[in-house]
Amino acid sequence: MIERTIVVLGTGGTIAGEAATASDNVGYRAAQRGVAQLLHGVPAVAGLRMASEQVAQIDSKDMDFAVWVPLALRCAHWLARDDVAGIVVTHGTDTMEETAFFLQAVLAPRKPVVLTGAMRPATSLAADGPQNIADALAVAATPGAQGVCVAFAGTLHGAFEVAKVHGYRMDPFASIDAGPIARIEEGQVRSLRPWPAGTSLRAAADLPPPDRWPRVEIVASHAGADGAVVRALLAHGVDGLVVAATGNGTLHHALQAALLQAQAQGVAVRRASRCLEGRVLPAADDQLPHAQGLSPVKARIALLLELMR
């Protein structure tokens, strides 16, 4: 009988990071702690075993494509053996989102790959760090789970819809639209709809090195907004822009001007909407195509996966 594994891969953040005393839940160093020291005193879920690896080891906010692909290509190992019934990802919040999103296109995984973090440090006096790691294993190890979602605070979310909503609260995601996928109370998930699934956008294995991605850049439309910015990128060299519009996709007149310009020069061009909630809408007379929902930095990633087809 072949023995299940859990396997945890480190990517830092704070869930990894210390301070100097316990009252300090800010002022704190990210990514101090390797993962196999974050799993100590955290009980493996019975009848599996844990085994981590650490991939990476850096601040969130730091996340980049050097990062990306080599947590990608170690998830689609791991996944492929039949011993392992899941994936858990410690990451930092500030882009946990993205990964996240970035993991289900290249993957669109059968079996879970579930990312948490902490919004303390390790060292903090009520670190959520723990709990957090013994909520994702309990999703990791769920019969039937499957897809690239995040595990924080109690609540499941799914990599398409999760979003980072606040600063500083324990419990800063939400599900925006969907609403989450279940809720995980003493170590039991309690389903509230169906699993992340889908097709991947690119294979993992199919990535190129990270000096070869395209350059895909977010602009924003707000007033007084003229477009400098996008000329500047044109001037810069650029392969994609997404726009972070105002309402259903609306733009201030001199920024839509500049983006025509740019999508005639060749530029690939996608609207998004700033606002956290609903998406953009298309109307019969668009000139600029929308983000099929997404918001804009998950936009961002697709655009990245589309041109490099």
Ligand code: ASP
Second form
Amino acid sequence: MIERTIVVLGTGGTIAGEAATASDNVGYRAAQRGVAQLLHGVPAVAGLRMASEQVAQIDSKDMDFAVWVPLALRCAHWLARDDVAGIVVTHGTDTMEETAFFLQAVLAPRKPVVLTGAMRPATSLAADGPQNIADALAVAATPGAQGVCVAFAGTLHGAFEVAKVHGYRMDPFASIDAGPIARIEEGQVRSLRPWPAGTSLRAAADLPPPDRWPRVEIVASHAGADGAVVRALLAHGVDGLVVAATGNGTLHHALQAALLQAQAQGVAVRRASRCLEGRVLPAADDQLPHAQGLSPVKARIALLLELMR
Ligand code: ASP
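Switching conditions: you have the form predicted alone, so give me the form predicted in complex with ligand ASP.
Below is the entire complex, every chain and molecule, led by the chain shown above.
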């Protein structure tokens, strides 16, 4: 019988952060400890072999295509192995929802890929990293689990719905509009709804090198939005624009005029909503397509993948 393995890929974040004192939860440096060190003291899952690999070592506010491409390729590599039951990715919380959506979109894995991190550095009196890793391992070891998800503070969120909604709380994530996939309690995964499924928008192996990705920017509709940012981007050169629209995809008329001009010039434009919950519902006279219920940052990733040649 093949021994089952869980692979833990490290990318940095607060979970790997260090501060000068145990009481300092804000003045720390993220991405200081290696992934092997993060696993010290985290109980192994019975009957499973563990392997780890450092893919990057960054504060996830600085996440970039140059990390996403190798991360997706390493995930694809490990997922293809029969002995690998699942993957855990340690990651900063700032862009975790973007990386989760990106990995789901390029892997659509039939095995679990579980992102986790921490809101307190490893040196903190209240370090939450070890328990979050233990919970993520429990999910990765769960028979039948699949898809990319985020295990955090005892809750499991799907890649499509997960969003960071708080900058300090120990449970900063919410499953917008859908509710969590599961709770993780004492090493047990209590399922609440089906695992994420779907097909990939583009295979990881087909991703262009990081310096050849299209340019897709996010602009916002707000009081006084006059479209100057859109005109500046057109002058600079841009392939796609996601607009964080108000309410049900509505736009300041001046911004809308600039976006229609961009669309007429061949720039792909998508309307996402600034509202945290709900989705843009289409109307018969829409002149700009909506973003299929994705948040602005996730709509940008979907458009990046769509525009790749
Ligand atoms: N700035 C940190 C990061 O995203 C925040 C965290 O991990 O909680 O890497």
